[in-house]
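Form predicted alone, single chain, as structure tokens, below.
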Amino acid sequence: MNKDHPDVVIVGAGISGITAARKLQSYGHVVEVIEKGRGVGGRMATRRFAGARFDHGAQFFTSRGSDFAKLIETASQQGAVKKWTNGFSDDPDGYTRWCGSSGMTSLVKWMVAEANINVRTRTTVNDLRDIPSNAYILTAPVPQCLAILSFSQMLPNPGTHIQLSSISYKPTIAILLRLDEPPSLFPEHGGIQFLDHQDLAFISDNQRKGVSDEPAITVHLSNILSESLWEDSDQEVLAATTVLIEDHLSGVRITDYQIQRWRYAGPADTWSEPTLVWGSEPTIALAGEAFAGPKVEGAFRSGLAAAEKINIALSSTAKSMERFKNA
């Protein structure tokens, strides 16, 4: 194995990619994470503008499995995450909804710092051959992964390629509204989840949530409405949104806004296994919420599974080379 470059290059610094990086480093591998955005977190995203802070991707996460529960317990003890609420309905189900202590990106930032992970941001990957490595883990949405793999001439077998190409995603538009004063018609915790609404999916009061010091709400439109408004102007999206949430604003004035379009907000279809691995020298793995379910914990489990598979592949290659040298 060549030690002039990282053992593993991971594309994407969301929770799946960072989880894989942490696990591989614990096995002693040299890892580099490459992220096209300005920071880590992926859809666990927090943004600041107009003096306020907004969670504008995933709004919360739950913890069911033991591995994720251990991570969240440690992150909670170190102040990276906090309990938000036990449910958004009048009859909560009792499962803790967690959020980042100062925004949803807090968890992934803590994971990076705690493990001292090397992340190269603001870097777009087009051809994996430009960043030599013994193995690659791609955690972007599947269509983006396939585009990179095609350009890199590292696609899986044709049958698998066809199956991967059939995985589709649901779009979501998030509207970030800076307000002149806090809206009154919100629960104390600030979250309103719409399970059966045709047009709305979630509204979060970032100030009540503890993310923002200033009045700021995030509105997530339903997948159906997001699709229909996708090509509309920001002004048209804002106009449609203000009509939908007029009662929740209750006369509060919007002083500024931004629109975030998430083309790949969540997979409509998922792969049957938590990761997909093929090849040798290099070995390729795909991970992310399309491989373990469209939730934060699912993306975590997928990253963990990819790291385990890559570690086995690299260990096997190292043993084969050692036997060859000793032959």
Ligand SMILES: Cc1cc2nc3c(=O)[nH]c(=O)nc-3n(C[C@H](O)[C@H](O)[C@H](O)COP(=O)(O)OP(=O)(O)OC[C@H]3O[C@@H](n4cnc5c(N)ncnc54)[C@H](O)[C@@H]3O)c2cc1C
Contents of the next structure:
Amino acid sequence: MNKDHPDVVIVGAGISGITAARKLQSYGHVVEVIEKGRGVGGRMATRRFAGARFDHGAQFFTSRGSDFAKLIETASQQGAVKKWTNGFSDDPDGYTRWCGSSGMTSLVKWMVAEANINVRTRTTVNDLRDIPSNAYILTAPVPQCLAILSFSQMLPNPGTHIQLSSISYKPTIAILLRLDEPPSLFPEHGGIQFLDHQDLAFISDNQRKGVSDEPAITVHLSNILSESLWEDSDQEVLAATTVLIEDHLSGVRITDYQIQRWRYAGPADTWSEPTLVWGSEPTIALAGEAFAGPKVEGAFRSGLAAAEKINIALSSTAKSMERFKNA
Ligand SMILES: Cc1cc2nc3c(=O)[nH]c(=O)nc-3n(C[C@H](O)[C@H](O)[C@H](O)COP(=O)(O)OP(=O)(O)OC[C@H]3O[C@@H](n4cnc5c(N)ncnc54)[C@H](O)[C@@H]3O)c2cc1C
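The structure above corresponds to the form predicted alone; please give the structure of the form predicted together with this ligand next.
Below: every chain and molecule of the assembly, starting with the one above.
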């Protein structure tokens, strides 16, 4: 193996990329994660503005499989995550909804720190050939991965390319509202989930949730309304949202706001396997929520699956080189 460069380059420091990095590092590989954003977490995003803090991507996660449960148990013991609620309806189903202890990014930040993962932030990957490596794991939404692969001339075979191109995504508009005082019409835990609402998906009171010291709510519009308001100005989105949540605001004043448009909030369809791997020298893997289920835990499982497959590919390349040397 060439030691002038990392064994594996991972594009994206969301939960799938960081999970893959931790696993590969535990196998002894040298890994570098490259992230275009200022910090880690990807769609598990927390933002500060107007003196308040907001979770503006994923609001919570559940933990079903044993690998993820083990990680979450340790993260909880070390203060990175906490139990938020056992359900959002009036009659909770009792299943734990977890969140980051000080915002959703807490989990991924902790995963990076605990395993001492090498992450290069504020760096957008366009051409993989600029960052030589034995293997790559790409974890951005699939259309963005295909753009990188096309530019790098590393696309998979045409049949697979066509199948990947058919994975589409649903958008979500998130509206972040800084309020002058706490709104009263919220449950104690601060989360309201709208399972069958035409226009709203979720409202979260970041102060009640423990993310913000100051009054701050996040509103997620439904995928359908997000799509129809996508091209509208921020002011128009705000106006439409305030009408929808008038009752929940219960007369409190909005002092500041931001609008975040998530073009790739979640995949409409997912790949049939938890990862897709092809090629040798370099070996390429795609991972992320589009491969193992459109949730935080799905992204985690996909990152693990990609790491396992890349580890096997790198080990067999190393063995062939050893045989070649000894021949
Ligand atoms: C609005 C919203 C609400 C959600 N609600 C929930 C929820 O309640 N519960 C739940 O379980 N899940 C929820 N999800 C889904 C969950 O957030 C995702 O499944 C999960 O975070 C995806 O992780 P990932 O690692 O696959 O991708 P990401 O988190 O998107 O990570 C990919 C990373 O790649 C980076 N990147 C992209 N292109 C490049 C490039 N060219 N160069 C370098 N870096 C690049 C991105 O900046 C990003 O950080 C929600 C998502 C959204 C958007």
